[in-house]
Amino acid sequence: MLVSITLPVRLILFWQLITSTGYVSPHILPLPKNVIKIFLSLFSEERLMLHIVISLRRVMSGFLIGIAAGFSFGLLIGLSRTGEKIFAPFFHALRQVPMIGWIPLIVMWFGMSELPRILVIAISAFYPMALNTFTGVRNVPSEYIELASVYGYKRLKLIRRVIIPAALPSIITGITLSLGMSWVILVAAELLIETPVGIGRLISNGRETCNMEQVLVGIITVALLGFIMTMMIEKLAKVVERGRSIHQEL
């Protein structure tokens, strides 16, 4: 914990050193105090909060759609060998396409509206969720299935009481990876699909006006929010795992 606190402090001190001594031009890397000044200015004017709120709304909308679809698809091909044979080849082929490669096609279909940004984020969340759900379902020990059949579990009860709980660690991993992918693609979507508001727009505006301080404010904001969201998912995962362990003991 101490290392995780001291490392950012050391990086900031190093940043201050190389910029204040003139080793790096302020046009390339501005002074930390100037970045903080721009941050406080944007925050006090509520412009930064507006960008954050809109971006969070986009990423959560796409993320929730993506993990819901990914979980359903992963469960389908994980439970059905026939479903795997039909859909898995297309799934594995399509997931090789870089997410940015989908943006021109989606924009041509749906225009420069809010929907393409959410769809790009949803697709980015879909792949890791589907893959990890499929892996988790397929790795459920056969002994669990046999024991459930002895107790007369029907299909839906078997899925709900045995397969999903057993696959839960892999499913949670899928959720965590999907959130990370959603947040990364959010910035790309806001940069490439023109939008008036969003953290990506904030970064783009800074680039267009050669305002390096604003660009860094946007990048640091993305990093901090992504870190906080990942920590929240990991905390939730630990709570779910703890509840699962207690349930198994009972």
Contents of the next structure:
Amino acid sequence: MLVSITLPVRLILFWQLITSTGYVSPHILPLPKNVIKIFLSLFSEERLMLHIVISLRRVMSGFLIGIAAGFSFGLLIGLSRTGEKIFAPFFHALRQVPMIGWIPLIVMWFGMSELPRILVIAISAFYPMALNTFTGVRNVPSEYIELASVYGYKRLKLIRRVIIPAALPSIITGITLSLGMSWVILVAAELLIETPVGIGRLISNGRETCNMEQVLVGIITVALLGFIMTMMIEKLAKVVERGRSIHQEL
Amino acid sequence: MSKSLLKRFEWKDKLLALIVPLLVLVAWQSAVSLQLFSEMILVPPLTVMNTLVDLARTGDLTNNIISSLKRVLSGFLLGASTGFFLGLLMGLSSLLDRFVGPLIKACKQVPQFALMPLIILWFGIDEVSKVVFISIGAFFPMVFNTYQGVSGVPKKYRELARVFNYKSFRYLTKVILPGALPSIITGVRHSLGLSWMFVVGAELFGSESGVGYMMVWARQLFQIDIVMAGLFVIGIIGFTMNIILQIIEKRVLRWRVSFDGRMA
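Switch from the form predicted alone to the form predicted together with its partner chain and give that structure.
Next comes the full complex, this chain leading.
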């Protein structure tokens, strides 16, 4: 515990040490205090905030579309064996194409606009969500289904009251994985589909002007935001899980 | 009788699996025939096939595939071997684990594509930066899976090895590595999959050769047939890599099951 708390401190100390001794040129790795200075100046100009808000909006729209579609698709092929046989092979074949590979085609179809960026993020969020929903549904113990049919549950009630709650842990894993994927692809989408704003733009601007500090500010911001969002999802997962176990006890 | 029943079901399954691809092809072809979209946006499936054949005949495709594969191989070997050794050491030494583990987890939070501009600033825009970028993608799944595999080797195996007074090399090759192998193979599979995605990303970002480069170049010239052919090629290569590693994985797991049987 102590070790993991002091990690950022140690990291910054180490960073300070190797840069201040002049061992590493500031063009390769700038001093921490310069990075903080750039961070603060970007922050006070509200430019950083604008980049963050735009990127967050992109990642959230893509992520939400992706998990909604992934959930529905996973549920469909999970609930119906015929559905699985019809759709799953095609799904697995498409999954082999690396997400990044879709970018040139999607750009040709939709141009350099907001839509292709969100679409690429949505596609990348779709796969883990669909897979995990599917496995979650398929791993529901058959006793649950039998019990539910004894109680005369209709199909919709069975899905809502039995299958989805029982598949929830796997579904939540899917949401977490999808979120991680969305962040990875967000930066790729912002770098490869040119955009005037966004954290990816901030980073590549920094590269074009050889402003190492700005590149690092961008990278650290993306990492921190991704980290915070993952933490939030994990917290949410715990709350849901606790609610579920209480529900089961009742 | 049951066997023939099984066979019939398999046939039916295969036919069912063909429905969606056929529908997509029909929709695609009819959209072209009805001229719903311009030639810039959609070309007939057959044109993509012809383009693929043409590209293969002129040798363009093969050259690009070879340079992509070279990159992916060097990046993968560099990243996966580093990840393997670090994961192994972390699994064996709790001190190193406590010291390096959180650092690696923190680094994993950075979306790796964000590192691309940084890597270009550090290593220039040539081959080295691409290999480094790919190796970063290959590194993370490998280090985590090796670590998990090694630290997951049952304690009783370790104790038994100590009772038999195994020397470190023998301990490593007879106890730790076989025990961790399934997890390591999973690591290799994920690592290679990510390497493949990263090479495409790196080539889209800026390069003079490779399948990703072929697609970017075709996009700028509005040759959508080449973009689609490229997409098809990267899908097939990713698929082949996955299949090969799945076969290896199955072999390894079969060996492990029989090994456990003898132990019991």
